[in-house]
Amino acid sequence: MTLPPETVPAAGQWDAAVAAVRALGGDAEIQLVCHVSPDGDALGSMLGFGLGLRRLGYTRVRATFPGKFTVPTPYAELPGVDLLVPEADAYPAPALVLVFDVAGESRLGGLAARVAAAPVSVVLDHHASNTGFGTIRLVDPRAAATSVLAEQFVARLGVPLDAEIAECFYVALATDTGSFKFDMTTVAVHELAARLIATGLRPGDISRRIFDSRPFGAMKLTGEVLGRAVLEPAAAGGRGLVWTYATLADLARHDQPPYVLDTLIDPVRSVAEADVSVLVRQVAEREWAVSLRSKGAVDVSRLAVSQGGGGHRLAAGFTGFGEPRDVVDIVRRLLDDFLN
């Protein structure tokens, strides 16, 4: 994929971002923001950078995300989690806002207005579908995770890596690369991981906490949702489509929070007979979060963007409405349109 020059941070953008931070006094109010229902990259990038600001002597740093203030259990022990506040407690008029892992304002909910009103906003993101919002944009779709940009930023600010900052960035990098197995895992990604581990991290402990620890109810829920999966070998131009869905009633029946569904797309995408996989997760009555994955034959970000969403060529998402089959019907139709 050839990237338009404006999607890759230029030296001037990096300089402007560094200057925006260094222009502030130590008691300036700095607000960090990531997307709704934050994942490992969003939280890890944001908290790691927040700790970097603390190392520089900034004492009034807060981090938040839109919606219900619930930190997914796997990330509840991340260093810097004490920076997190509910959306209502975000600084009302911060001197600087930094946005992490957000492709478009729609993922910011009520915080979008706060970002737009800030005198300076710096956006760090790695989604090709980024809408170009913010005062200063550090957007690089070549980056495997937003943490790659966050680590570069703290380095340009002269903050040395320590074990706490490194743990945040490592969790972010590991989650968004699927434990270093997705296509964006490059030599540079492994070199960054090595630098992070060299601070004293224990990757095995982190992996067990983030990837290999699930409540029994979550395991039962996963089995139920996977059990209703549907394979359509003729869909996606004969490349194959597999899909399933999970409802709020499923979560309630197994007494599980919504975040346990975040990684459920991974076993769905492993189906050998399908290039495209879809997980439809209910978020409200007749409203669904749609996760799309491709093994390479289909650009699912194009589909997601057409529905107001975004993402990468092989991993994207959007918000759908109606019933699960209605949502999948739209996906199936768009796949046919794009592939014909």
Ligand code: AMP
Second form
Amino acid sequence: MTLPPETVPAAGQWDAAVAAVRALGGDAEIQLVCHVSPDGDALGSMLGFGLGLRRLGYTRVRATFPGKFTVPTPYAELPGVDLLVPEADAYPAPALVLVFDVAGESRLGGLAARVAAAPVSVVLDHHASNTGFGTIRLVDPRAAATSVLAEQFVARLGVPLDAEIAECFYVALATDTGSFKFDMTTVAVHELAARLIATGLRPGDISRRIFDSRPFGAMKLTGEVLGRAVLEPAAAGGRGLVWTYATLADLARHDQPPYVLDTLIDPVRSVAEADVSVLVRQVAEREWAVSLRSKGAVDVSRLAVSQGGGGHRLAAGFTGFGEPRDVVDIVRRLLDDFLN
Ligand code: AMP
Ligand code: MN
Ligand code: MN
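Having seen the form predicted alone, could you now give me the structure of the form predicted in complex with the ligand?
Time for the whole complex; same chain goes first.
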């Protein structure tokens, strides 16, 4: 997709977003929302922005996400976590809602109606598949992370970066770029990282906490799930498919929470013999969170969107039903359709 720079976000949207915040009194209720099963970008962009609102003197700011109120351990000590409340404690009728890293309303679960009913909803996102919801839209599919947009927004509101806000945005940027490895890792991304680090961050400490620390049980679980991976060299028009799955029973056996599987697609997608990789994670009886990755031959976001999901060209996901084999059958068939 090539868009002229001035169209993303569309003209007037930044001014409208800044005006929407400035129109509020210091005691207005502001609700921040990110996607279900939040990752580093969802939490980091939301909490960093929430801290920015605090610096401006807004006293009633809450942050939440739909579903079970579990913050993955790597993010449990992010600055601003005290802004987080369970979905049930979100403001019922906030004056302003801001939505972070949410590709579509299906990722908002029970909070979708709250967002739709808000007098003003500002959507900050970078998914190519973003469905177009929200009244003010700061959506740039070329941004490496939602935190790129959140940082611009905070700057436009006149809040100087400090180490707490910067840590949130840095964690978001580092996670969504795969530690500054993915295609979206531009000069501008490194410039932003430099400005964030310049506030006094210690990238080594942050990386150890976010990427290089996990319970022994999670490591053992990873070993089992990788051990059952299947390579299909003829699939995806001969470009190769590799897939594996993890069940709720696997998690229970190792006494691990679901988030420990969030990055398990990474070793799977490293398989050289396959362009496309799939991780099928059980969410409930016959319901699975499907992660798709491509090395470049396939636009997996198209595939995910056709199944009601979304994402980016080389990293996407959807909800699948049945058994893992049923889900992989669908992926295999869609790959054939898309490549022919
Ligand atoms: P994941 O495989 O969970 O790491 O997700 C990869 C990308 O796809 C992320 O940008 C997600 O936001 C997006 N994604 C994953 N699952 C869904 C879904 N069910 N609906 C929309 N987008 C999704
Ligand atoms: Mn995300
Ligand atoms: Mn993101």
